[in-house]
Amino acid sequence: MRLRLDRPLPAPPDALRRGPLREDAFSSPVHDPTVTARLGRWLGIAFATCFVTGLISHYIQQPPSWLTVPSRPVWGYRVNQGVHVATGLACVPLLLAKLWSVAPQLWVWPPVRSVLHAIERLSILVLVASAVFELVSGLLNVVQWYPWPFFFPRTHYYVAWVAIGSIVLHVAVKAPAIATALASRPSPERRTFLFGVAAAVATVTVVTVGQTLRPLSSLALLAPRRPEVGPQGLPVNRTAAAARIDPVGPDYRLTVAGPRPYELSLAELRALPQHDAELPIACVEGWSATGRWRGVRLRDLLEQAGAPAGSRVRVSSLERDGLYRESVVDAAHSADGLTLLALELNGAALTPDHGSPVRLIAPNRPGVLQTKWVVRVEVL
């Protein structure tokens, strides 16, 4: 027996002729394929850029065993994450505008006309749901509010694959209609709408990107971080109080565990040759700021412990718990002369919120992996 869902369904009863089901609910001229196709092109470019930079960010923060993350350029992660967050924010007005342009198709009657139509509608539901989830969860991550029980980076990563797969499938199915719509010139009213959307995207970018792009920092009215605001001229995500770090006393020792393990007091650390590095702190939320760091090179400590050049190292914090109380420094970073166990920032001893007495700072590395309150360095 063949299943047929393409027979005409009765019109909705008058009681349902409300809101989007009204016959005249969508009379705006912007509900038009020429508008939808152009918005879709802009949104596709922005989402693809956000997806690629998100993959790079994910693999830098959680590198698989087969991947070697380079330590240069020192600003690589900073630029990548800044672009990722900026394009993600730009996607918000673009997605809202595109959903508005296709609103009549989302509320057609009957809602399902055939099995094929049902599959198409389901694919659009997955597309919209995954895209909205990515943008909303990413936006909440930017402001560091996590009202959910799941681990954000992992879930955000997997749903991103669902979203990009849905987008590719949707574009493939709609390719002929998209090409026809792009070949048509939109009316003046529709061009005005498109110009308004472009202006909204530009405004969102200008008032937020200053948290990464220093020349625009004075315009970053909606950015959750200002790159120059914070103790010692740099922002702080996790304070010493939030990490429950007790003040360090005279009994502090840095343990270097290698073939020839040893310990150093704070005075002994300060007596070692000190080196300077101008490096950014770049966080997953999209903000970044450059500091002048001074401390002991990690490779010098490893050499004294008898570790081979370019050894992988685990750096542990005084922090008792937390997802990032430890981090692994790979070979490229441990061998780089810019990777320091820093004692000073911008000409002064580290404050507790910046990781006093000792913190890790390395080039081209996410802020969450720049371990603060370091107490142990272990050769793996």
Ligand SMILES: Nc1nc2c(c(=O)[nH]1)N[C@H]1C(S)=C(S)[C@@H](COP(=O)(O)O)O[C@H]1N2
Contents of the next structure:
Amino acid sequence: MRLRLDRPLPAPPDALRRGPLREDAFSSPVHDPTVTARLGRWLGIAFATCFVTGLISHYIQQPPSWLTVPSRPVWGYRVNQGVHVATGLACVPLLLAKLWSVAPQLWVWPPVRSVLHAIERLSILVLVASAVFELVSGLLNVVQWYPWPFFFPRTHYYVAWVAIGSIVLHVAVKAPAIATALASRPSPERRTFLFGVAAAVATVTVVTVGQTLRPLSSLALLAPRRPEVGPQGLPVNRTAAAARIDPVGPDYRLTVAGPRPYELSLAELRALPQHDAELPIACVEGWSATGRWRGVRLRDLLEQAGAPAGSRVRVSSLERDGLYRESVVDAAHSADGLTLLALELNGAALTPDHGSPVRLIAPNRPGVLQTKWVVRVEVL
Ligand SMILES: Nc1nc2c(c(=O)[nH]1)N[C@H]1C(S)=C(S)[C@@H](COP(=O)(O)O)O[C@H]1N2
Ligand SMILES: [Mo]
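Taking the form predicted alone as the starting point, write out the structure of the form predicted together with this ligand.
Full complex below, order starting with the chain above.
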């Protein structure tokens, strides 16, 4: 069987050998295995880190029944997501450089030598296409632009498996060549190129990581958000206007549905014991910012409704539609004393954009699950 797959196929006419397919199309010294293998090593580390943090983020957002997400450390999701987006962004210059270093192989002549060669090239195509898809879709998500018909988190998740699978296969197939290339030292000009790529990675990181690392905020030239910029000193993801939320009137009531259901007016909510929590909003899109929140403990509200400690609850918003109009709070988070229905942020009543009159804020939880404009809490 192998022999037949290996059998040479007729070569296409030489007249087609143009542009990058020409024999002398690539003359740069960086098209060399010593360069490719080193870039591949960095890319592998960055991609694997991005994949693992991506999986964690995915499972925290849609927890399977076997998974219990702890509510501590409070900054857990924030760090996870910061690393996910930073490593993903670092992959962009790394992948471009790696593709450039192997450009002559991408434009080999003849394009297919045998059936086996075609299969090999197809696997590379899947690898490159899935990796490019992950980086491009992730990048567009960071800037909140969704020019596609599919649901970003699901597709980004499934294609990640395709990408990581093809990477593992690729590394396994190339292992001997990688070992040889890593054993020999790149020439000085190749080292200069590698240094340049490292500088590009550092630059990309420095001009974006300030969206989550407050001390570097002023350097975050390419980040769409800065942690301290926004109403009440905190960015806004979806505004009240975008969510079509009207200011609530005196007839607003928070419903707590449990064994002993009840309703609270805003005045009644404010009269309950208020607690403080310093917690971050950690958006899946990569920005995060700490706020000082003040409000009513979720567990106190649940106790009043006769619900056992650590009940799972659904928190619903005044928002009529929208993907994030409600969220489920699991046992660990609902029992945690830092989980609040917040009425205040940074010393003042919540503004409409931050979820007035009441919003959920819980430790170690993605931004998408920190439901704003809360109207109902329901024990499940
Ligand atoms: N009802 C509702 N709550 C929501 C959202 C939403 O679209 N609707 N967006 C979420 C997202 S994605 C984030 S990151 C946080 C941001 O909170 P902030 O706008 O107060 O910073 O709110 C969350 N709460
Ligand atoms: Mo978000």
